Structures are given as structure tokens and as C-alpha cells.
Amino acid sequence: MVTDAAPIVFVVDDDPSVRSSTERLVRSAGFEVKTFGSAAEFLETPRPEAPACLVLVIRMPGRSGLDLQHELAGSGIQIPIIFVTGHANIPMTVRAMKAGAVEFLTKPYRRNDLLQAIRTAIDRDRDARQERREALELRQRYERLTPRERDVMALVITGMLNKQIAGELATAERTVKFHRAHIMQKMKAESVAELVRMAGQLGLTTA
């Protein structure tokens, strides 16, 4: 099984006491931090593959709070942003919870309502590293099956049995009963049911 290293929060900020500040009260709470004066200097900064959320000002010079998250999510980076500004508005806050921002956090904040966000940010991350795992781990099984075990899996998922497999395929009833034995080892599915719902995660159909 793989473990995650320990999980870090970056922090960009423009304002240097601020950023201090920051790190102060997240170290306080046992995390890792980072911490960068612009979102230029986080994107060109190599980040570990750990758990991770990013606590991110909104107005920066250069690229700002919203524009840096677009930019990530443009980019593939998968990692959930507390946003902390103190100067919010509607829009501005809308557009920051539909591209998938955890918080939204207007300047005076509680020490604990940023902690708190922190947490459930770095373990919505740590969800969906095991859930990317996982997806690639299923999709490296199904790509180890041969193109007739495919055939055969295709059709199973669909209810048929091993007899009309056979027909379907104008082959052997044995033959589908030794490519199906292989397929269920090979996937580690120990029912139908199980290799029903594997094929849902891979996007295959079953009509």
C-alpha cells in the first residue's frame, strides 16, 4: 500500500508579515509550510508529492489569487485553495466556489476557521490521490488484458452467459469459461457484480 508523506501547506502571499504570520499559526498546528510572495514564484517551484492544499491572497500584483487558479486547473494540478482576501464581493467569491475553491475566507479571519479549512482541504486531497491511484491502478489491469479477453469482458458485463458469449464470438463455450477465469483474476474482481462496476470507473459501456 502507498503512504503519503506528510502533508504541506503552501501559502502565496504578497505581503511579507502576513506571510509570516501565516506560517506561524499553520506550523502551530503540526503542518509543513511554504511559503511564496507571488504566484510566479509557486509555479516555478518544484512541489513534493505529498497531500497539500494552497492558502492563496486574491489581489497580487502580476497574477492574482483567481487568475493563478485558473491557471492550475488549465495546467491539470489538482489542489484544493483556501482563498483569503480582504476585499470579497459577490462575484468574485462565486467565481472562486465554482472553479472549486474549499473556502473563502474575508480578512479578519478566526485562527480556527483557517485551520479548520486547512484540514478539510489537505484531506480532500488526500481522497483524491487514493481515488487517482486507484484509477490508474484498475486501468493497468484492464491494459494487461489480451484483446480477446477484452472481447469477452465486454460481454460478460452485460449479462450474457458463458454459452452465449460463445455464440456471439463463434468460439468454444470452454474457451470463453478460460478467458473469463482469466479476466476475473487479472482484474481481482471476485464477482460480476464487482467487474460490472469496474467497468463503470473504466467508461466502458455495458448496452
The other form holds:
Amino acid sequence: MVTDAAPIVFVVDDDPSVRSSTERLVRSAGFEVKTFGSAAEFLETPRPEAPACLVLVIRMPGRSGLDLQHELAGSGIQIPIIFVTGHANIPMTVRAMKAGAVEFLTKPYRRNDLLQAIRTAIDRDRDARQERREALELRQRYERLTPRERDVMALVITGMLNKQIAGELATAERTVKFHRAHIMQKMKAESVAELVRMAGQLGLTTA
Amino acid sequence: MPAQPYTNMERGTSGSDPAGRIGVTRWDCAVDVEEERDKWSAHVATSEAHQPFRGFVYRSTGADGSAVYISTSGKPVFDADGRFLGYRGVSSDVTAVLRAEPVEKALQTAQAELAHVTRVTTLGEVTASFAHELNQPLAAIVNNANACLGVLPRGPREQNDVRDALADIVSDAERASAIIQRVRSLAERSSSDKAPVRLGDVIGQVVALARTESAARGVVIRTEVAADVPVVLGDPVQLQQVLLNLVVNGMDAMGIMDGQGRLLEIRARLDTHDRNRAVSSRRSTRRSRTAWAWDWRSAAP
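Now that you have shown the form predicted on its own, what about the form predicted together with its partner chain?
Then the entire complex follows, led off by the chain already shown.
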């Protein structure tokens, strides 16, 4: 398992004093912080590979926080968002939470409310990154299979016996056995059950 | 208004049926002498002093027994030797005008309400922006104090005093913010509602509101809404209020003119050259004809 780099908290707020005070507050809890004065500035800056979350103010000149959330989702950038606003209304809150926000805080918020939300968000991002890494790894393993091995795997995960598979593919049972061993090795699967689970994650049909 | 020529001298009188009233005094046919003693005693004193009077209103009874209000004006008539012969004057039935007064009162109430809406709306907007501006530094104060609390190690008593002070800064700033939020939510209830508005509708509603007033003042209101005036985004109540104020101001300004030719024009048109939305008033004088006109200019989309 790959260990993650130190988590990082991004803060986007147009008000300089709110921005710097948020930076100090988050840093006081031991997090690394990077701040931005606008949504555009955040989008333009390359982000390091580390579990992260975004503390985002709703009302800003130019792109609003909700706009940025929408834009990030649209371009496939997955980062948990904690929304912060001076004055929340229900439609605004509903929209933000529906779009997957971790938390919605009203300024001034309590220290622990923000820090708790940040911890939750970073955990969520760490899990999501782990999942994405595993999915990528699994995909790479599957891509190392030969076309014939993929044909055999498609039948193995339906629960067919080697003999049945041999009949289906018009080949010898011994050959199927040989392919199956290779598949299990290349996919790093301990059992047929695990292989079935992997096939599910890869989006292969068991029909 | 049906003006009835006055019948005869002092002993004559007028009313809805002048011919039938010859030989009767005003106070004989009036039915409000008892309820309005002061008015009548002043009037009787004027008559006995042979002074002219103008626009004296009293209540009488019409042919069908309903209340009829009569406005009467009279001048004393003297012979060549200066001897008083009596009064000559005119009376008219002003019942319809007086009946319209409650409507006029309702109009004034509506105007006052509209003016109030505008003031409150402006106040609401100012408060909302004020609340936002003030909440920002308060949030920063809370964050900074909390950040200090986060890094300050527990230690000697002096440090605990610093901790307590920081905690107080946090709670006081939170309290201030809570007050602002309360004021803000109060003000928010009266914020303006922008909606697509047809200027023709707004003008129509204002003309309807001003109808009683304009009729009483003898002002003709003419409206002209160009077919290509687009639907605009605005608060219909506020737009009504603005236009109604202009109409009332225009009618006020025409008050000094003779009754003839009081014309108020309201025009709405699309001005493609001027991109500013504007309402402008213009007074045009043409010999005996003076009119107040409003141009409601709307910018091209």
C-alpha cells in the first residue's frame, strides 16, 4: 500500500483578513494550508498529489463558490468541499449539499466545527484516492492478460467448471486449467470469489 | 358638473330642484343645520353682514329623499344708493365629488404604502450589505483568536489569563455577529422582489390608481406604450411607486394652470440609442396648452 503525502487544506476566500485568519486557524491544528483569493486563482494553480480538501466561501466576486464546485465536478476533479458563508439560505445549502459538499458552515464558525469538517473531508479524500489507486492497479493487471485469458476469465467468473469452459471454448480442459492459473497469478486473486469481486470492480459482466 | 343658475334674491334658494325652492331660505332646505351649528352660524353672520361667500357646502335632501350636497356661492347686490337688495349667485350639486373623497383617501393610503415599501426595501438592502461587511471582520477576529488558542500551550497563570482573554474575544465577536444576523433576517423579509414586468401594465395600474385624483383636478392622462417595449426585470411595486410619484408631482405642478389643457402624457418606448434606463419628465408649453409628459426610456436588450 502506497502511503499518502501529508494532507493539505486549500482555502479560497476573497476577503484577505478572513483568508489569512482561516489559514492561521487551520495551521494551528497542524495542517498544511494553501490559500487563494479567487476561484480562478485556485483553478490555475497546480495541486500537489496529497489527500486534500477545499474550504470554499460561497459569495465571491467573479465565480462564486457554488460555481467553482460545479466546475470542478464538471472537469472530473474530485476534492471534498467545506462551504463557508456569512449568511446561509436554504436553497443555497441544499444545492451545495446535493452536489456533495462535506459541510456547510456559517461565519463565524467554531474552531472545532471547521477542524472536524476538515478531518472528515481529508479522510474522505484519502479513501477516495485509495479507491482510485486500487481501481487503476486492477485495470493495469487486467490489461496484462492475453485475449485468450480474458475469454477464460469471463467464463470463470460465471462459476463454470474447467470442463464446461473447455467445451464452450472448444479446447482441452488442461489448457483451461493452465490459463486459469495464469489469470489468478496475474490478477493477484487468491480465490474465484476474489476474482468475481475484481470483475465487478472492473465492470465486467458475469452474465 | 351641472351648475344651476341661482333663482332669485335673499328669499330664493337653490338645490337639486331650484324652481320648487323659491321662497325658501338655504337654512330651510338644509338638513345639517343642527349637526353643524358652527358652520351655519358663521354663514348666517356672513349673510347678515351682506358679505360675499364662496363654496359654502351644506347637505340637503334630493327629490328622491337621498342626501344631496350643495355648494353655493353668492355676491351681495346693492342698488345705486348702496342699499342692500339681496344676493345673487350660483349653486351646484357636489354630491358626486364628495362621494369620491373616500376613494381619494384610499388612493392616498395606497400612495403612502408604496412610499413605505420603497423606504423599507432600501433599508433592507442597506442592512443586508452592512451585515455582510461587518460579519467578515468579526469572522476574522474569531478565527485569529481561535488560532492563538490552538497554538498557546497550557502553562502558568499568566498564560491562562491570555487563554481566557482570547476565549472572551471569541464569544464577544460571536455575540456581535449573532446580533447582526438577527437584524439581517428581519430586514430580509422586506427585500425587493425582482420579476419580469411589462411597463404597459405598470402604467395602466398607476393610471387606475391616479384616476380619482386626476379627475378631481381636471387633468387628462394620456398613455402611449410602444409595441416593441420589452419585458424588463424589476420590482413592479417600486416601479409603480416611482411612476405614481411622477404623476402626482406633475398634477401638483399643473395646479396653478387654468382648468383647460391640463394634459399629462406617459409614454413608454424602446430607445436604442440610449443604453441607460431612465425615466425623465418634460414640461412642454404651447400657448394655452401646457402638459407634463414622461418618457419612460428602456435600454435596448
